[in-house]
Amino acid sequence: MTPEQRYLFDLNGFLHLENVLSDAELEKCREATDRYMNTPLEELPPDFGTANRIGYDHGFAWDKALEALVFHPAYWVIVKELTNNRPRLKSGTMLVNLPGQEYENQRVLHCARDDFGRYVTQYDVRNDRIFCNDFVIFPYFWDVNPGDGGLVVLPGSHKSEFDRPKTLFDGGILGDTPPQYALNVTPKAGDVVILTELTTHGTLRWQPTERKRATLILRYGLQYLPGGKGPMSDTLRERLSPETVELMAQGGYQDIKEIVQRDVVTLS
């Protein structure tokens, strides 16, 4: 990470990287996203699809253009730093908000401290490096403009020593505008947001009537900790490149995966 990135991530609990995806990458990711969304459920491979058509299971594995984002060079070095060179990809759902559709479960402020307890997710700084054992990377495929809705964060909440009072922020239920002290993050197509799960966040109601919001939810953790959605299915393993299978594998406390030793990872 650059000194600027470390400062902003440590200050806010998230990082907004602009213009990460090239036009060619963006075009391929958009095509793959639309193709996944438009494929009838009965034609999808086993373990793919979704019941509510918002979180598309294993979206990162649908197409090689999407799978390649797991190792994108703009943030691969950040993944390695945050995990002390012991990363594991836990999952990669595709998130889509369509015009006119309501998703109440998204519009609740939450964080890992609320969901799993105070000591499960860790954040620390040592020797000018940041360590975090649970974070998410969101590459965006379409623009999110001010007033559209979408991601809301409470900057700095990843360091809070106090539990969030239930009386704040309308009990944590979000509506159409961010509450006081919260920030609505509005990435453009090709931007990427990196968020520690300790940062309190949620989603505002999606407002546009003619545009969707689509991103991958790439969840990273430590190779020697449990987490994710259980053992990898044969269907998923067969679709993935060996590099991604290695990244998703568990490892020991001191093990360094071969792919982690590479500055640039290309799918084979």
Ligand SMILES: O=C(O)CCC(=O)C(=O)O
The other form holds:
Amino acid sequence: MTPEQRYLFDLNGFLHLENVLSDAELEKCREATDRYMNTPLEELPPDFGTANRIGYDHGFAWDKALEALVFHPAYWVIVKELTNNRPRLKSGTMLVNLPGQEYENQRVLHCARDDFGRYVTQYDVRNDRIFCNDFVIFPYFWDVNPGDGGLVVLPGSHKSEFDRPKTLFDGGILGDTPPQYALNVTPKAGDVVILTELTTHGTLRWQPTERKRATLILRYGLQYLPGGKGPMSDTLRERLSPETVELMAQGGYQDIKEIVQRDVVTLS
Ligand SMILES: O=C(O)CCC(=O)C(=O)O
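One more: the block was the form predicted on its own; return the form predicted together with the ligand.
Up next: the whole complex, starting with the chain shown before.
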């Protein structure tokens, strides 16, 4: 993590990294996204599919181009720092907003403190390093332009000492524009957003009539804490490279996974 990234993440509770994916990576990720969305349910492997056309189960495991993003070198060092070298990938749903699609749950402002209570999700700084036991990485595959809608954050809210009054921010249900004090993050295709789950966030209605928003929700936590989608299914284990299986595995407090000892992890 660079000093600039550390300062901004600590200040705001999120990072917006620009131009992370190469054109070649982006092209493969877009093709894979469209292929997953266009595959009929009955042709999908067990455990894959979408209940609501917004979240596509195990999107990261659909294609090797998507799976490789769990170790992208632009942020692998950040994953290691935030988890004090004890990372676990908990899940990787593909998130899609299609034109005209309404999904009110997405628009509710939320954070881990609201959802799980004050003591479950931790954020700490020691020895010039940031520690956080629950964060999300979103690699974007298509542009989000100002006015399109999408991700909203309350900068700095990861350090809030007060519960958010329910009267603020229109009762916590987002609409078409960000409320005062909130920020609409608008990543271009190939950009990546890293967000601690302690930062209050939600989603504005998707406005474009001919473009979609698509990303992966790569959820990272600690190898010795529970959480995630339960034990890995055989379907998933068979599709994933050994490096990803190791990243998703539980581990002890002091164990350092073999993949963590590498600066760059490529899928075998
Ligand atoms: O729609 C988004 O970009 C945010 C998704 C979200 O709220 C979450 O993953 O917790």
